[in-house]
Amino acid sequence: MTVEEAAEALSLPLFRLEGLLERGTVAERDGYLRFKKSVAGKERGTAYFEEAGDVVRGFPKIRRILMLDPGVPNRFEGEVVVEEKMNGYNVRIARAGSETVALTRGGVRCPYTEHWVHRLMGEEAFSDLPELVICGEMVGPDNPYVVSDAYGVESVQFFVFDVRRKGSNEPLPVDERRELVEGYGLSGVRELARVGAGETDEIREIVEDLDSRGREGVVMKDPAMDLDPVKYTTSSGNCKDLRYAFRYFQEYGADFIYPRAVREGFQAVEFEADMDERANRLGRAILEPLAETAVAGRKGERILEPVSVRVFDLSVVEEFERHLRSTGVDAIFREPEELDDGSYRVRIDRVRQGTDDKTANLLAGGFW
């Protein structure tokens, strides 16, 4: 890979890219460069593919509001599209030369994701639309990153929530994106409503309904996508995240935990919630998983995170195991289970070593 060609494709001065590579802000991996954080006008997860000379921009961060009123009318005018925010992992799919690549939020190619992308989507859309990047959420119970069974998905499904132009990262308008997604037989996130910017009571009712069903939240968008979207999370979503973080307490810091607790406080006020009920929900989300971890440690059990993958080709499991190890993830892969449709489900125990070690130390009387 020549740094000069990469710098030109990324529209960066050569000295700037060389500095980013030297500091590790941009990393080289398997024939492509990826931005590990947002810098130099490029989003985190931006990738440059050497052989194809293609740049796939990272997905822009969507800002969050904690108060629907006045948060929504402060940011939008006229109509607002309310779409469901799904609980999975962010994937961008694009053409890089003759290949279809699937990139996680951090710009890493994932062999398991690409296996499912080819099964769920085929090649037609990418052959026809080489200058577009399809952005979506991979959800379902056979998800090795974010497990969720809240959507009635049998295994894994990809839901498109955005389509962007490869070079400029400009998003397609909502209706144009939906027409394209439906035209190629793809699944899209649900549109829940179109409301006036001041109709926050209707958005609140949508959030309460999603919350009652254990769903993640909403993303609010300008139909033309001229304004940046904003997102809002349900109490259920906040507490699920906290429950997960406190189960593996040594892996997550204050930057993950603190904002979710703050969201709960502001939402409780705006929704005029029963404070006893909210406090009970929040307290249980913190205390119960910590106690479960301590009990497991006291029994001498390792602190493991169980997940599963489902594939139609066992070589993908081998590739995925290598992929996890290359990204520093320690995991125990169980024997494959053959299913009736000819696919295989493989149970994986992800080793949460930090929490495992810290739990053992604390139970032995160690210092916090």
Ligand code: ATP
The other form holds:
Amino acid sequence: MTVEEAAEALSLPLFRLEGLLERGTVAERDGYLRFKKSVAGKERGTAYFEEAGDVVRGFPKIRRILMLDPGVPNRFEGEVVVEEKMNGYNVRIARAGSETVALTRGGVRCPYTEHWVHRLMGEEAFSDLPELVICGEMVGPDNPYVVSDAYGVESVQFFVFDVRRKGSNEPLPVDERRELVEGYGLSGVRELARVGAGETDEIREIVEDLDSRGREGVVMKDPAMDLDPVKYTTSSGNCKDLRYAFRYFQEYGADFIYPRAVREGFQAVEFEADMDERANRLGRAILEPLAETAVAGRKGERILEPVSVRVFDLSVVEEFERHLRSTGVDAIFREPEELDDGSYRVRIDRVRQGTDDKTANLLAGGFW
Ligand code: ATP
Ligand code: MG
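Next, report the structure of the form predicted together with the named molecule; the form predicted on its own has already been given.
So here's everything in the complex, that chain up top.
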């Protein structure tokens, strides 16, 4: 690759890209450049594949509202598509030259994700769609990044929520995307309703139903995708996040915890919630995981986050272990367990060293 070619493909002045490379805002990995931050009109996670010359734009941030009314009618006109917001990790699948690659949100190719994408869709997946990026959520229990048990998925499954044009990042309209997804025999996220922008009571009922089933929330979209989507989450989703963050309290700071608490306050008012019930749920989501961590520390247990992967080829696990290490994650890989169908499940304990050290220190009477 020459930097000139990359700059041209990314429509950036040469000096600009050189500066970004120098400062490390754009970094080189095996055969591609990735944007570690949103900069120069490119989303975080944008990737440039050197040999193929392809640019895959990052997945745009989705803004959040805390009040359905008037948040929804203020942002949409006419019809609004209410989709389920699934809780897993964001993956973009695209062709880069003669390969089908899978990128995580930050624009890193993940060997575990590619293993599953190739298995679910074939190595040549989307070779007939070289100009499109298939965006979706990787969901399920055998998930090294975001574990979710709420969807009845056996290991991991990919749910498409967006299809975008490669260089411009322009999304397909909702119906066109659904047709394409169905045509390829893929799963898409569920469309829960189409309502008028003013019908926030209906959206609220949907949210309450999702909440009672431990689901994360909704993303509201303009059918034509001309307006930006907006997200809104359930109380159980917010509390699940809090529970997780307080379990590993030293790894998650105020920027993660504080907005989730604020969401709960505003939702309690809009939904005229039973305050005792909400306070109980919110309080437990904070207190219980902290106590669990303290008790584990007292017993001399290390603070680990258990996750698992399932593969059909053990070499993927080795590759994935190298991959995690290269992204700065410290993890203990356990012995593979062979399953009936010849696949393997490997339990991985992610080391939460910060919380482990802090817990030990506090239990020994250290200063906060
Ligand atoms: P963001 O930067 O978009 O705010 P975040 O990392 O804070 O992202 P979330 O709060 O989970 O993420 O919300 C946005 C993410 O939700 C998207 O990036 C996508 O991975 C996921 N998602 C799940 N279901 C959908 C859906 N139906 N439509 C769009 N995105 C969805
Ligand atoms: Mg998410």
